[in-house]
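Only one chain is given next, in structure tokens, and it is the form predicted on its own.
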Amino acid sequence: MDREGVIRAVVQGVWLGWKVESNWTNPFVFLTYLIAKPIASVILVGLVFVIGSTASSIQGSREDLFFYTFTGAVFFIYPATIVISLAYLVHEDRAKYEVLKHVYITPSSIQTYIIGRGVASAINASVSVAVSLLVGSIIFSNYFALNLPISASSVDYLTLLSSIPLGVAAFISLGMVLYSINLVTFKLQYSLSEYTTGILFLLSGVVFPPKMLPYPISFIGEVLPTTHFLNVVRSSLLGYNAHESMAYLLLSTILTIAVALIFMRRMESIARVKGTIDRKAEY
């Protein structure tokens, strides 16, 4: 397929994508949906972290640490919306639109739909993130004299808005490694992408950094796309320098674009042959 379909492709994804996310309401209740959740979720790490700083009598670094935990529970809503996503894509096809199996015979790729979900889903967290990170810094500001270090001249505006397009490249990867086993697999889409989307949470220094982990799980996390998409996004909100942690998400991504491709490719191979492509979920 030439560039004009794959990119046709990805469009019509993206369209899709949304509206199947948002098609089930009217405007302005979606919106309250994709606003709400995050915030509360960000909100319940924070109030997390109040509790256990006051308990703990932390003094000096309790804003430096508090913006750590912070900024990690609000750009973490990427890759668990992208992740989640597109794992439930085909428990989503199979219970109710059955149109994977078409997308299959026709000379468009079904990498270049799922990329389209991906995207459609990022727009989504998008908005999700810039809500959150406002409304939350107002809050913990104002209640909580918790100030985030974070001054608008200073931030790194194009490492920041770079970072943001390669960890969705990473993101749409894992989500493609989870739609593969889902389309092999039965009944495991609500359990794999909870259990992928934790083990996340925990290895990639959303709360606290991976390093503090046991041995080899502290490498496992050092290496994970989400990690240094985190370190990348916390030093260009400070103005630091993040070359070092930028270079390591480049490599990261296309690591885990090429896996994913190859997984995938794999997982389809195996699919074809059980015939679970057009497989139906009637419970």
Second form
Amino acid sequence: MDREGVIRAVVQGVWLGWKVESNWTNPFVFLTYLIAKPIASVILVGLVFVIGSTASSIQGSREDLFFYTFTGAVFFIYPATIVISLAYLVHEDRAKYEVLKHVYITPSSIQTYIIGRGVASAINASVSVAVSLLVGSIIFSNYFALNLPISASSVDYLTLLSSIPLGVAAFISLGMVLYSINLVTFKLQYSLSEYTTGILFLLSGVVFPPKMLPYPISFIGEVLPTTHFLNVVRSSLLGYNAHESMAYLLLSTILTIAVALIFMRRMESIARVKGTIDRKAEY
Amino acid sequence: MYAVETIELSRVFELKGKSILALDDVNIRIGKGEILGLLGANGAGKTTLVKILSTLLLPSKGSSYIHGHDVVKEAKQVRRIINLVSGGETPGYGMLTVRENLWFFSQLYGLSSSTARERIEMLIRDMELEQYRDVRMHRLSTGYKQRLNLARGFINDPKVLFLDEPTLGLDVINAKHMRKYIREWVNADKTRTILLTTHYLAEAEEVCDKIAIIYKGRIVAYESPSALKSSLSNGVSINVEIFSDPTAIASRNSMVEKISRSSGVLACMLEPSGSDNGYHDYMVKHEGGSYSNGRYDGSISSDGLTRVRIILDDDSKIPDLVSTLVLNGYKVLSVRKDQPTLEDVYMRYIGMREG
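What would you give as the form predicted in complex with the partner chain, now that the form predicted on its own is on the page?
Everything in the complex follows now, all chains and molecules, and the chain you saw is the first one.
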């Protein structure tokens, strides 16, 4: 092949690579993703550093900070797993397995089906959480001299076990919202779940309390069910009174369920208007 | 009460600022125990109609009912009594076995465990899937995948079954098996109804009680196969055998054009001799005097003869037609009058409407 032919082939490779990397989306949409993602990562790292460096004044001790971040990261597995799996669900059922339309026309409501899929993700997440908690605490205790201030006898098991189905219900509802958006769109299945879990990670008190964020971002963090779920989990593990956090979790879960159901009904209607329930991905 | 009824049903798609009319005032009524064949070319609106009736798509205008239930407002009630099978599609999850896939859908339809088990075994037997019962779906051949697809469609014993080109891509034996089963299924219970979309005319004629021809979103004919054929009573179908070079496609196309422009010719179909993958060339005359041509699949002749099927408005035009052919240098070997076929009807209606 002559030099011109090689250049043409390379240009085509670059062009197609751009198309594939951008998931065939609008270049402007992909540019915002290219910019937003690194900025979010940088901010996150910076915030973790700031909080880490001032941890003693905020959390009281190195062990307290470790407990906060460790339990945050471990129990964040629940929302991350459930939300991501439900966001991908449309893509899988519609484009990969081509069964979405057959599921949709059954008398079982699609919400029921999604709940079932969400529960399966929650069971998987529970295994991951249990293993991470056990293995992580052993590794940090033995190699970094970081012990979790948890005593098996002081854990409020009832509150802990009650918070999990409540949290799962809220996370399934969040997943339903993403599912609904993906039902009427075709190119957001990956970026949408990445964005959402990234935002939840940043705002929900996984590694630092949301009140450390500037207003009104801190307010958003305070109303998210993920924040209250992690608060309840932490309090119950330490054996503290978690009634207030539990009430907030209950409230935010009910609110999330209501918003998700209304939103999903609306998106379903739009999907039937646009004919996207069984439309193949435009790849 | 009809099993399926649509009243002035229309659907417009907006695509990049353009409005595309996919369905245009469609009125159909399918009685219980009937199989309606919806015939039409690609993009005619067949699948759009099925999607609306199966609650996947909302109409832009008009109304539709399944056993009296409004498809838009009472989608839940409709879903209890319908099912849909589309040809050429994946019938389930590839990593699940035949039985597991059927079980999954039986549970979404709310069947009790015992009913589901019984029905799954019956369908596996009826679809001759016994040896594949515990085989993962992705390992099945196309034919057996489609059998599984059909079994999934029958899993809830629907009152109305939509079959959207169910024999697409199937070999002759699998397609025949499927058509036989469909017919027997309706005959076994006269409250069952099927809406079958196809572009195989022979399939529609073999299976359907009534046929609707859809063209550019409009129903242009809606009758029993025999009534449709007799609707051509004013016209006449003739088969002309002409000796020609079987590989000279361009020359045959020119022949079609010449015949189509002859006096009294309503439509002309060319049966080729094997060089163009079994597709017929055709040309139809429209009401405004314009012509259009196209291709559709059909049988292949390999004896060096070109067989042309021509629909004339009057048999008195046959001598003029033969003269035209001879004057144009074609060797006419035989001319035979024939009973109108469904293909003739289809060609005639498409031709009439396109102008």
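Just so we're on the same page, rigid core means the largest C-alpha set that superposes within 1.5 Å between forms. Residue numbers count along the first chain shown, from 1. Just so it is clear, the model here is predicted, and its values are computed rather than measured.
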For Val11, state whether the C-alpha moves by 2 Å or more between these two forms after rigid core superposition. yes
Core-superposed C-alpha of Tyr240 shifting 2 Å or more between these two forms: no
For Phe30, decide whether the Cα shift between these two forms is 2 Å or greater, given a superposition on the rigid core. yes
